[in-house]
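Consider the single chain below, provided in structure tokens and representing the form predicted on its own.
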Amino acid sequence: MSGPTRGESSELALGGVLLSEAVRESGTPAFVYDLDGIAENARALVAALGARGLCCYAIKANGAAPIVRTLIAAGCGVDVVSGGELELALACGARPDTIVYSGVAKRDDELDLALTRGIRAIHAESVEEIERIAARARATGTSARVGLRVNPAVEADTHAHIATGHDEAKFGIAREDLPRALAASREGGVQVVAVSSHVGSMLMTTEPYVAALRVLIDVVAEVRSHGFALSYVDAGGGFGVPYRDGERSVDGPAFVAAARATLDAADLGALQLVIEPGRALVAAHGVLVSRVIQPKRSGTRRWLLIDAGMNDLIRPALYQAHHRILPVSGGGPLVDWRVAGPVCESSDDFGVHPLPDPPPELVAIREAGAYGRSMASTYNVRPIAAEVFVAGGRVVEVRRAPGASALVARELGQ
């Protein structure tokens, strides 16, 4: 895993392009992405899986088409959680048989889309959903390949809002409900092909990942005992990313190796292993470049006010997440600045960071490649930030921000 670096000029660069040059055309705020770094991450996971499995990119992390196409070209399938994400994955060139579809509340039209496009499997998250899938399969004259997403009741050491595998989460089928789920799966039109789980995001060790997989191994035995044939086990994603200085990097291939070893020890035959990384593939290879609007001194506190806000990167406000902030260029003595954006909310606050005094013109918010642009909004009638894509040491695509006038026109129905 890598990220922005400083060259001989001491200016911050990403993918071999100086950030000040990268945003020259787009203006700020702007997300800058290193497509080569993203592809390298993906190829490492694909190689670790080998012929044994499939790496399905969790497209919710960042659905920018150049990123999705890069990951597909590197050998990834796609994990989707909405009909819109499914359409995006197909439009970017994903083969239907490499797409898995999760989510607790899929609409009928979304199920119909998945069924008629012949994706690898719909991962059902309740007994009631299995019954609905069977009904839609009959209505559309199709056969539904279904994966049973099981809640493994495994606690992960992560933020409560991104822990998904415990027994109070809305996700997955509880173990005690598995017999009912299998009974519902005998409805016409349903073929159970997989079991899956996901314990949560920001896993920094393999232990909870392997613990959930061991639960799935027990589930495989139970499902097979009822006469169902399975083709794969989906262990989910959630590989963590170091957001703070001093945090150790997480080795994605090590998660794959641990999962493969666990499956091999269980002697489950030719079952494939599917994984669903999102953040781990893209977070470190994206930065949010922002212009400093002005400093503000309030008593003993130094505020640094920038043009990127929580509508661009909501993670600090939503999860109390920390993102390192670096000066793009310039030096001088470092002092603690509390960095905040322009949104009219007290939670529009990126925390305290050591930055030069006087402050730089531009700053870069690190590890912004995941859950930045994909969770952005136009709150305060602020346009979605620009996006800049870098590959081969040059800018290959620029997406400008739409401008406030376009947002106003939409509100006026023009």
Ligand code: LLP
Given for the second form:
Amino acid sequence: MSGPTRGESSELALGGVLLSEAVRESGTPAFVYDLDGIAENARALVAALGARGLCCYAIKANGAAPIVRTLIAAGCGVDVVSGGELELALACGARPDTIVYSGVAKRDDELDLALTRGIRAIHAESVEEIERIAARARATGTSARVGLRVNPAVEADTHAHIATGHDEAKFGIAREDLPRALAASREGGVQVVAVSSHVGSMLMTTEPYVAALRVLIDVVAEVRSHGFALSYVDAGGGFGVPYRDGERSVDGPAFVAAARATLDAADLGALQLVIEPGRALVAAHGVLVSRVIQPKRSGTRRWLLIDAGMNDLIRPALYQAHHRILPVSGGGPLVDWRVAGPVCESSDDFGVHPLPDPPPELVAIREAGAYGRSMASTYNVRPIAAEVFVAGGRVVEVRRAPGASALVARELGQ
Ligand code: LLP
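Rather than the form predicted on its own that you just supplied, could I have the structure of the form predicted together with this ligand?
Time for the whole complex; same chain goes first.
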């Protein structure tokens, strides 16, 4: 299963449910997710990893509980980057020893939560942070299991906003600072149990992933030489997905196979391989269904104005990302429409798409399962969109959008 399909009626469906039916109760804009497709994706990755690996879902991609629970049931742990995400992962039933926690600036209360709940490891991103983790472990009477997130200084061929592993990024411990990080760990009584890295998002080939893993393999030897017993290597996430027709990317199991081969060749003994994919697990299994408000002719340009905007899906505005837009039903000759939302920003623009003329009532914005809802805002006093979850060929849960009155009450301080 991979995203929306058109059945005999020529109407677009996701997970076996017609999209027009899926949004009947919730109205639009609405994210519709196929939980079976997500589970199938996860099972393939978990199987590729086998018993010597753990797939920690990067919950930042989409934190909706039905999705997180589906992934946990399929055998995933969780990768979190804030105390809020950690609370969410635990509330969804993730076992603490399957949770890893990265993030360049963790507050004391967030470190305390991670330490007292006994997660698998806190991935430290600086020498200064190791010292703070050691201090919080003393203050809370806990022992600190730490992973060293190393900045591998590998350039990923991706959008500048989502490249994290190059040497000017704020993330990770620079290779040259490793001796200081190890000294701080020893002095602070911290147990270093892992090394990790994340090169960036939307990797379309395995090369940068493997290049970063090679750096980690070097680091393993250095960490062990200081007497630390490592239990896993975390190669990060970033597996790309195709957003455009004809675009190709390596699939998740291929990233795992490349990483495993690289690790095995290095012969490091019993070390688990941890991965942190987000987008690759959920992007294709979610669409954002939107109602056409009206067309607008402006000189020679044809705008198609829809009820979803950049506050619902910010990726086009923030990264110049392209998300395919399909008519939910209806035929007719295709013409190029420039599709835009109602938000008062010129960047609220989904680009040019071939769609019927006259326009359909509903359109579906594809690959909206990752970094859609989780990055949504209430800008322009627009409520967070509805969410509809599909499994076993039917709608299993509907979350309506809160009314604008809830947002108004907040502005009034009520
Ligand atoms: N692990 C770490 C440490 C990360 O920083 C990230 C993403 C991931 C895992 C998961 O990456 P994924 O497998 O989803 O590519 N909002 C952007 C993506 C930002 C990713 C930030 N870090 C977008 O919509 O493209």
